[in-house]
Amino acid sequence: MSATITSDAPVSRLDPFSERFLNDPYPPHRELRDAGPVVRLERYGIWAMARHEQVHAALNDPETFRSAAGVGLADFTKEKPFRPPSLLLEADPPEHSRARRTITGVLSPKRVRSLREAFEREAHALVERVVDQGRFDAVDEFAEAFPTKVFPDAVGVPDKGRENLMAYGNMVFNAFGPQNEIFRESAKGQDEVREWIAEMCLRENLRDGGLGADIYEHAPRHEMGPDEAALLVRSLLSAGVDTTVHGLGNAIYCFATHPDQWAAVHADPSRARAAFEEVVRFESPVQTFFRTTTRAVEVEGVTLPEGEKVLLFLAAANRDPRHWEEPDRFDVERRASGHVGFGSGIHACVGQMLARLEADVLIGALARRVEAIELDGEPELKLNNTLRGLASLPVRVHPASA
């Protein structure tokens, strides 16, 4: 154990942004949960919560655990953000409320449902392509290929330059951690990427009828100008690709390493969406987010002073045995509702309906055509300070008999 108990709280020497931790986070997650409901991370002088009860409570108490000071290690009250803060992710009411109402109006259930036919068409085409190949990289040729096509299509982003979406998202999520080697590597050559992203957020570069154009249409209704609308489009572009790509890649990894669970989805493709929820719980694409205390607050007998950074381990909460039965077992029949893989409360992921739709149609299409998935090489992790996903996942698929 690297955690030791003080008179106030457990103190841990774990570094949640080290390569050792990121390569295999589950043992240290267990250590943090077992140490206590709130732990002091000595290396960074911050607090951490890894149990489901405390993580869920903090996410749902924005008056005490604010986001406007940044949802990363950097404290926006003490240092300049590396980019203009997100109006959704890095804001609190009332500013956040206006932005949230705008984006919620755009991503209405009816609007998301209207995308299903186009998403299904692309999903079937992609599945036929990889099934014909038999062997393929489930990250590059599948999990990445689908969201980087259907999502920017839905937003109304031009075709040219879409490769920048993954590079930008990777850098943004790395920036929520320290400026370590992982962040520095992802920040290389980002000037042109940021420039392209900024241009794609402008109304004149967004196709009519897309979600981006819809944001500009809805923004004035909530007293938001063009500059704020552009930031909302940026929020979609920065958070709507990488997380879904990692979620889909993690799904194929789970299915390949748990063939009995894939057999259940193959037998009933309508389980695809519920199976994806279990993937998000079991192999959470978003591992952590920060909050900052607005006042002195007591958590299970430990007092956190005002202005303190608190690291919420979403992935650790999603495997907390105090909340889940056999949490380290991947089970597509589990009721995974209550996981915090998409966050919770007013800052819950606004694009989660899109991610769920993409997963539903793609996994469902694959389940109808593929009887078995197996690894065809060694998976390669893609290290990120905030996300957990794969850089490469060679697989072989066996088509279902007619």
The other form holds:
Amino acid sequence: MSATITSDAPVSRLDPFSERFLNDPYPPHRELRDAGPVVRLERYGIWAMARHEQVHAALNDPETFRSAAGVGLADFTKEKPFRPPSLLLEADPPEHSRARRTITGVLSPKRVRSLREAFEREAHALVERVVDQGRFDAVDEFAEAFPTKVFPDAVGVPDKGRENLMAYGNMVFNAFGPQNEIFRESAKGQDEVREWIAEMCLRENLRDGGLGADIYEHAPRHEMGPDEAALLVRSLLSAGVDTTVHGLGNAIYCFATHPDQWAAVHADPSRARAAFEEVVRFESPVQTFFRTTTRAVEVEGVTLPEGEKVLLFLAAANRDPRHWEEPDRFDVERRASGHVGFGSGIHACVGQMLARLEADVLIGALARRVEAIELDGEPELKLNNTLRGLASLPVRVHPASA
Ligand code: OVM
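Got the form predicted on its own; could you also share the form predicted together with ligand OVM?
To see the whole picture, the full complex is given below, headed by that same chain.
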């Protein structure tokens, strides 16, 4: 007997990073789920899982499915990473644990709750502005306007240069895919963006009392030095902006295309938080992440060798009919918890409470003021190797009579 790859695994020729796939991922997601619990993607010589059961299990078995070899297509044991690896995202225990504890300490429930008032002031002003306009672009003027203000305010990033945040996130999330045209286009001429980000990670540029400064304060308690603290600030700046922008944009898209669902949120704005959870399930901002096998592992009769890249389709798991009832129905009243849009296990999104707070506050404010949202033109997709969201979303809103 020899240790050859057992190839009774289903094989697919799909390219999950092609424009065709990214434009309408749901039919190929179904194809991948139906092909089997684990599928070989010929094009990249990798494996894929698209069913909820296997995606959830892999996320919760970090000893077998590690992150330190990168959570993108690139294998950090063979290729130079696109940037110095994240101490959080691209790390395994025990190194990951110190970084995680530091960030968890900073983003405590109490600290996140303390941000609500400032978020509400900003949300109120923004909602008044768009209601006055009547017609606006729900991406630039709403979904992007809010997180790009309140998030850097919370972290303590100075005003000047904040436009770099979106460009940086777009590039980082593209870098998890192959070096295709989508990635190259987003990385073009970004040296200054990367320099600005590196500057903003330094203690001297972060406002006292902000989350960034808090990272520097907590770091020594977990044996982390200033260089490591700077990398943790980089994690906030990488993962905290584009993700929420896409989540909020996708939310407005879902509401505009499902008017009865917006009517339910308008009738009871306390539903905003649960409605956002359903948005993250239904149009997951982060579509995929990779893991790398640390040993030969059997998945439902198929043996994956050691050191293999496995692409986990979070967004496909979130619409797996083996797990969800009528998964393709957007229903703000369903129990969407259990989705893996924020991941699961030790790497689950550490900022998810902050993301939910932003969404709750902004969607809640809109729900109190607006009774109907309608499309006012063709939405335009923003192509990204990892993120799903819109580049433009023209809408018209109808204020509720006071
Ligand atoms: C990080 C990082 C970057 C992008 C995404 C992410 C979704 C984390 O630098 O730690 O998590």
